[in-house]
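The data below hold one chain only, encoded as structure tokens and taken in the form predicted alone.
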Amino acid sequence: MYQKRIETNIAVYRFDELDAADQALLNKAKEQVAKSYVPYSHFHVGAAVRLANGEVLAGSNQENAAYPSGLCAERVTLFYANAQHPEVPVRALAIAGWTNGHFLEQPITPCGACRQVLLETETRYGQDIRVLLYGAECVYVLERASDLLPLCFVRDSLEG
């Protein structure tokens, strides 16, 4: 027996430390919690990706009387990306969560499903997704997706 250490490496950063273009699309993400549709939960979560093309795109979560019939922020950009621009790769998404009138104070994370889809999306492209995860107090950067989800399920792993 053995054992496998696994680390994450993520960059703190105040807001105001990132570079502008990193700031852009922050804060097009805190701009779509003013979107979100949740009667239920009350927490509002806004996402923005950059593609490749330098395009823009955002959204926001959905929810449903019929749990687990919404959709987080995350996969509705990123899935909303891939339709309307399926040859461009996404270079970043930014996350942030609104609850209780204000942002959180320490970064948001994507769910599981999330993760998932990010990493796919990043395996689809074959090029990495840089991640900002915005809290009041600091951002969190990943310089991929894959970091999120370590002993991750991608492609590969169907065909043994």
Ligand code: THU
Given for the second form:
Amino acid sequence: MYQKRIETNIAVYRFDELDAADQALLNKAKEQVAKSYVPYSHFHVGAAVRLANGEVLAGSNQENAAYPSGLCAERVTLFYANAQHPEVPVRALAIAGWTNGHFLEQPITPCGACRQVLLETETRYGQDIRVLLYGAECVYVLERASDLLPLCFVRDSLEG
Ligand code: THU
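Okay, that one was the form predicted alone. Can I see the form predicted together with this ligand too?
In what comes next, the whole complex appears, and the chain from above leads the way.
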């Protein structure tokens, strides 16, 4: 028997330490919380992606009275980006969460299902996606989506 150890590198920034492109993407995600539809959780999430062609697209979480029919901001945004521009890789994703009248103090971290979709977007284009997780106190930056989902199941896994 031996043990494996998995480590994740997370760069922790103050917002004002980030470069202009990262700040702009985070600001876009922050703006989007105002557009979420969250009558059930009252938990607003905004997301923004930057594509390889420089275009920025954004989305927010959308809930439903049949709860599982709702969708997180990350998947709304990623699916929208892939639907609009199936040939263009996603280069970066930023998310922000807002509830009880303020942005979360600590960085918001995506749910498992969103990590899975983010990872498929990364592997689909074979290009790392920079992940920016906003918190009012600090911002987590991961260099690639796969860092969020170790021991993952991907398309290649289907080959056996
Ligand atoms: N949610 C997101 O949109 N993204 C996340 O990263 C976490 C959770 C949404 C789903 C639901 O509308 C609400 O937040 C509460 O879970």
